[in-house]
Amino acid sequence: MTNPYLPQPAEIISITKETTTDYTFRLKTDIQPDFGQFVEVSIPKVGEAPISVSNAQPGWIELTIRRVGHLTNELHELKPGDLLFIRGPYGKGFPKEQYRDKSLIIAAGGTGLAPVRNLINYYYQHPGEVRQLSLLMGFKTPEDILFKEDIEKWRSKFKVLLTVDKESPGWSGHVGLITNFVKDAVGENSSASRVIIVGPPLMMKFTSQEFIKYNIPEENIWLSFERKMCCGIGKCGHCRINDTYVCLEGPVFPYITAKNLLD
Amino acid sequence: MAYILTHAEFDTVLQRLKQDYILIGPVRKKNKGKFSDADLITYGQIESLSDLETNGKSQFSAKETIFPPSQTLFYFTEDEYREPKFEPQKQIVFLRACDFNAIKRLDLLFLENGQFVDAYYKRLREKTHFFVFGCEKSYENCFCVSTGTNQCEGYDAFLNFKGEKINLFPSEPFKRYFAGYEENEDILPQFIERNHIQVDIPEGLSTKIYDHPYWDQYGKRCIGCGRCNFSCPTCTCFTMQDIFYRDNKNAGERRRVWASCQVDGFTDMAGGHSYRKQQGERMRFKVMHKIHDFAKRFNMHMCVGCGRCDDVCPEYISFSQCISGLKGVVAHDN
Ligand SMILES: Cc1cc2nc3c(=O)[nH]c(=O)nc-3n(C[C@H](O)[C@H](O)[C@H](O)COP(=O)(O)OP(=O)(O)OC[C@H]3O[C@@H](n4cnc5c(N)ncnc54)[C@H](O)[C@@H]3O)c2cc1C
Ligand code: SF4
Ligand code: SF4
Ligand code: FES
């Protein structure tokens, strides 16, 4: 019998600090996640968690992980050649179908944009798939900002709207709440647009409401949640709202179905 | 059809069955009870008839007997890990109709839920059969004739308790263990018909409930210990711990162990977020699951009206009358 608890070990290729607390580790391993999916990750003896893949090409996975914790600062500890145990790829990611031909519109707060790279990555590389990609960015101050390198390559294929809610000395750009910005992002046309909103649940609950007044369908808009999970195969019960699994039927939801998701 | 035994006689079938099955049920386990003097029954192995302990109801139900409070998952030693080897042994656990019906429950979520099967369950669930016993009375607390799980089908075997006698239903594959002994035509299973409490399981519930002040004197009285969600047969959560021994740091073990929604922690995420932080918000989340959001899934109620809940607070909480109670608000709202 398959054991689907059962994790693979995967060795660490390389280790990229985004900030003082943001690394990203890339792991050699044969998993093909779809966008927007996650993957459990564990150190024995310490545990397990659910962390998104931010980036992956045949044959490796990155995860961008925030140190906040037990596990996460001793994922921090290790060093390229070790291993770490993942399993996975879990949950419905985003449906890359529905957003051909279109306007898209990326809106991430801070490590929110770490479920999006990958689908950003894609785009960069396909950017005929949709007809116009805008990228809408926010972070607390610039030292938090993730992947500034990517950032600044998608700046030559895409529009990109960078922001801090506090800056600090020699930042030249934006400043503000990524609501601010979003009247902006929207430009003309909107009604046509799709839009994707990651962050967390306050930025991503006001976002969503002022893309609506500027007038996006709420059926053109999508989410990613994140919720305490144990398990991510729809067993251990700690993601459940109503009578959703957040592990199965997202982390991805369609905002008409995010808005009665009631916790 | 059944077989009519006395007790000896069955004493003798279940020394048959002893041979390739290990038999569990209630046991009464003296003076352990929730106050000093009283007894407290639980789950454990019998030997013989005279363990089983059919006169009163267990405090945790036979649950743990397929999907234990603590689970090792993993053994890990230095740079490996490891499935435990456990080959489980086949076993007969003795239960009532609302505890078998909450099994049917448990593999809707470990067998059935998502794409994957969860293989520590399926392991012991396959090496398990039940046999089910009558009620001969209602017990204080419950309700299974409301949710409609005094009555079951799919056991092993069914037993009625009738003073010297016992009549019993064995399904075709048990019937080798009771040769011997001749079958009668005209009887068949009995179920308890009546409890003291009736329980009306409100149509029409949404997500509207969720702002109802209704919720508001549980947030007063619930102290979140998290004991009805260890005693009911149907709830299924658990977390996951990895620890390393004391003794040998290099060593250690994944398991899982029992959680509760009541508890805090239960949705807590790094960052300090968590959602129902409020007693109330709990209670809200644990009773719509029992009697709205599982049968949403899985189109029957969780809840199979146990009444263990009842039993087991400290704070005198009853499952049952905040459903009633329930249902007026949604009549009054609608
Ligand atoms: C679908 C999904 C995708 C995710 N993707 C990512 C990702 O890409 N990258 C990522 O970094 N994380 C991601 N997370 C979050 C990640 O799972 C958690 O950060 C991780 O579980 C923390 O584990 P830990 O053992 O280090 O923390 P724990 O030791 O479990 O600590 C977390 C707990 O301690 C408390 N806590 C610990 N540190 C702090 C703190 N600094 N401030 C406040 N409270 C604190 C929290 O209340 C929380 O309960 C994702 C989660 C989900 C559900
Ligand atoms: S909710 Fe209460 S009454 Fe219903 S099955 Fe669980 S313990 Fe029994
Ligand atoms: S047993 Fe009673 S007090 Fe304890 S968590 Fe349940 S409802 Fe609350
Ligand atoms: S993470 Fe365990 S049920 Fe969703």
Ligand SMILES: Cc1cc2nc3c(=O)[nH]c(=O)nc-3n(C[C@H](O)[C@H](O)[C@H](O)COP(=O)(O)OP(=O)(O)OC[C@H]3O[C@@H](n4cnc5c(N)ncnc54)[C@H](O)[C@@H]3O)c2cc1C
Second form
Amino acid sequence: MTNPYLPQPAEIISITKETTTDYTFRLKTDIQPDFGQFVEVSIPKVGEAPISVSNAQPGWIELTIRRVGHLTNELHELKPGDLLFIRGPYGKGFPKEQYRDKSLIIAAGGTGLAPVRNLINYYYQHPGEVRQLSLLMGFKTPEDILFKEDIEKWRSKFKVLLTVDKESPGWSGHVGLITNFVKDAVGENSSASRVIIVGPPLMMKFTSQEFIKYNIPEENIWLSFERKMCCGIGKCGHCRINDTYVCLEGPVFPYITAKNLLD
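Given the form predicted in complex with the named molecule, corresponding form predicted on its own:
Shown next is a single chain and nothing more.
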């Protein structure tokens, strides 16, 4: 019988320092996740945590990990050539076929950009699969911005609106909460657009309401509950919200389901 908790070793190919607390690890692996799925990352005798896949190609995946505790502190001490352990992928990701030939808006707050980065990169390579892609991204400060090189690359093909809650000296971009810019992201023909929202729960709640205010139908919105992911297989029960197991039925949910899961 296969042990569903048994992880596999994965060699660290490279580490990219995104911010002072966020590192992206490229791992050698045959895992081929769908867009929006996650894996369990572990170090023996230290711990395990669910992490969304932030990029993937045949032979490797990337995980963007924030230093927030014992396990992630240990992960940030690893070097290229070291091994960590992964199992998965898990969960239901973004329904890409429902975005085909549609205008798609992706709204991401903070580390919420990581779970959608792989999907954005896919559309960068296959721009003809959507009618138009607009990116609305918000971070606390300019120093917290992730994937700066990717964002500049995305500007060449997509409409990009990047904002920070609090500016720093030298910042010349937008300032304000992401909800302040939803109207700009929606533009015209809102009822035909599809919207993905990923970020902290309050950000997703109020950003969803703002999109609905500008005539995006509820059935055209998807949210990712990555912060509720836990063991990946629904056994520990920590991912449960009411009768819904986020690890099994999510982390990506249509808004018509997700609105009953938001606090």
